[in-house]
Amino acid sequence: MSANNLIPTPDNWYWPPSQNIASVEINDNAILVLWDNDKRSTLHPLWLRDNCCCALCLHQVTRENLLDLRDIPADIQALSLEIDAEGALCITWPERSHVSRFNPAWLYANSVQPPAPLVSSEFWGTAQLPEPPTFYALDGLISDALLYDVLVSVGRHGLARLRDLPTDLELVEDFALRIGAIRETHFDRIFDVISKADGDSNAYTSEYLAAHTDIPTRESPPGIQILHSRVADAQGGESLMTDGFKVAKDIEQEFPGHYKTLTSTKWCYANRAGPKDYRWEAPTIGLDDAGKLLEIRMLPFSRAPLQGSFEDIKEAYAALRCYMEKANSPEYQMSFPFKAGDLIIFDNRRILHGRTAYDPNSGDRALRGTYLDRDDVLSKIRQLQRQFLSDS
């Protein structure tokens, strides 16, 4: 991996070379900077101070904050510019002739050009991606550049399939563990899939399960969902998976109304088995500040009843209608089999998985599961980043 293809860490010590600075001056209060390519940036001085990455102003080791923004004079003013022999732009403030020093780089890319997303997303439908992005173990062992290209898949397409591993029981529990800290809730730490008259979730029945996220009763679902197939013996039980965010942005094309009822209608998810009682409301289609896809909550067989005015009931059911139909019709839901061995890995917030029926009279089925958090997956893209780039 070249270094220009590195992720760096969030301050100006590590970022790959840019644009150079052509030249910078004091403008009133601003710091000007002209840079090679024409562009500008009109920088302030207290941001400027507030991110100087110094021994007294950063903690070399653990990279956190020493400087409290309550020290810094609010009308704090840079007393000299310098760029140094290394293109550096080194400002010296009134305090003591404090000398901050930045990196062009970082400079660059956090006033004119911010850096690019750890991984870009494409969404699909079955035309685009029929199966599962689809990696194979060596020898049953996944390598760290193995398990990369894994994590990158599912940050691109929001699920990657491994092939090729063994089925022992603690699999999953050690894969996970390779990402990050697992992600507990009410159900099993390291759960089964199985068949059982006992079951607090369709799950671990052997019925068709439509598409639809796991845990949205949670305040925050998880992010990550793992399944690895220990025994696939029984007809039927073909995995079904859609891609939640390439039905929200059609609809939002298709039926603008219905795609402003799905952001704003908040449905009411409940755990109505066992001891425990975990609820919660949310739109079907989570949006960010920006207005940009989040998250999809959707459990149709754990939805409460809708709490809303009698004349909003047609239309957001209709609204919910037409994101089922869509996230169940052929066009958008991938439909493969589970062979032993297998492990599926996806963004339990962008993807609804679900199952066809199968016949636990005709052989064994066993999945074995657990969660991650989403930014498990994204730390450790960055960390094996850093880490090919100081191998090479």
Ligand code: OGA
Second form
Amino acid sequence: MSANNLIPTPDNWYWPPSQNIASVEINDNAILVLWDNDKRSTLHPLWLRDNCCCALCLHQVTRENLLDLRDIPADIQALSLEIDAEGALCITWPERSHVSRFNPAWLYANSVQPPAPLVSSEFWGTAQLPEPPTFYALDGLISDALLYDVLVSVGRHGLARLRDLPTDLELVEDFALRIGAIRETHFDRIFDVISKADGDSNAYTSEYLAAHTDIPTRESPPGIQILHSRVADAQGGESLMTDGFKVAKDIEQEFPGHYKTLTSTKWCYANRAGPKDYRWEAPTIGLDDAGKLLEIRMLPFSRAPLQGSFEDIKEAYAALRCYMEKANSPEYQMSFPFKAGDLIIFDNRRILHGRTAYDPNSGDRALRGTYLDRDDVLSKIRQLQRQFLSDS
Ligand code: OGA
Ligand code: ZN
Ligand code: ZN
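Right, the form predicted alone is done, so what does the form predicted together with the ligand look like?
Now the full complex is given, and it begins with the chain already shown.
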């Protein structure tokens, strides 16, 4: 893979060379590393010993730990330190002269400067992105390089469109399985979005669908949705897509009171067609522990009654209306025809999707879809990066 990988890392990943170690010393049980850019790391011996990736401490095939924390003396201290000819930090420990070797790029990334995120999100309105980032299959085929670009676009913009695909029934499942394992829900594993008399969702009618995320009725809604257009002969049925994170960010600036409500008031969504009875309560805008945007949950046509005082209900509706108005306005919502052979893949916990009504008497319309989880996309991006590196 590369010379740098002569020095192993716990994940066996290629860590591009970054900083070299200028000097190292032990001070009062801490291992002090001075880097050649003058930055310093103060490393705990327990942390270093725990991260040893030699064959005794880490299974070399599973890349899982063999070393058990309980077997490391709680008061462990390094016996001696050395920087070897390849620049690795070598530490000898008292137990049977055990030696750990640390790749400097790995050590730097894990103690000074974490690597840049795999993909950085870019929030968009229609001024920035009037239509989905679009990629074209070649002779109906999706190469790994094309798949990589598609997945990076999903990470960055929350969505991608692939065109010029065949309209086979198997396509959407085959495509999803190239990325990860299908995330099954209480709807069909692979579902056909067609107008039918006995559907258990408004999606299975020809009605207009306002901007929504699928299945917030579940504790963990599917992270990725894939829709493949197989037949597009009906009048209408245009696709609608909104960056829910951009809407959230703009509401935070323009209407901070509503933002507070949207991040705290829990709405309940319920699948009521029975016999299944999934329901879950959560805020419209979900934040992570650091207060960063984690997810949007909004399915207007599956919303259950809100519990709360008269005043709380007034504000909850006002805030939700504010979100829905933006999410369905041309400033935020792109609208584009969904042609046969097109496939859309998007982050169902960030991007709100919808469609205009269509006339089922004017012709057929058939989409086929399925779900994955968000981290399937991230894992596949890493896997492809690794594959491209080893090919090069
Ligand atoms: C759905 C859905 C959009 C469409 O199936 O959840 O929103 O274009 N479909 O039919
Ligand atoms: Zn070891
Ligand atoms: Zn939907």
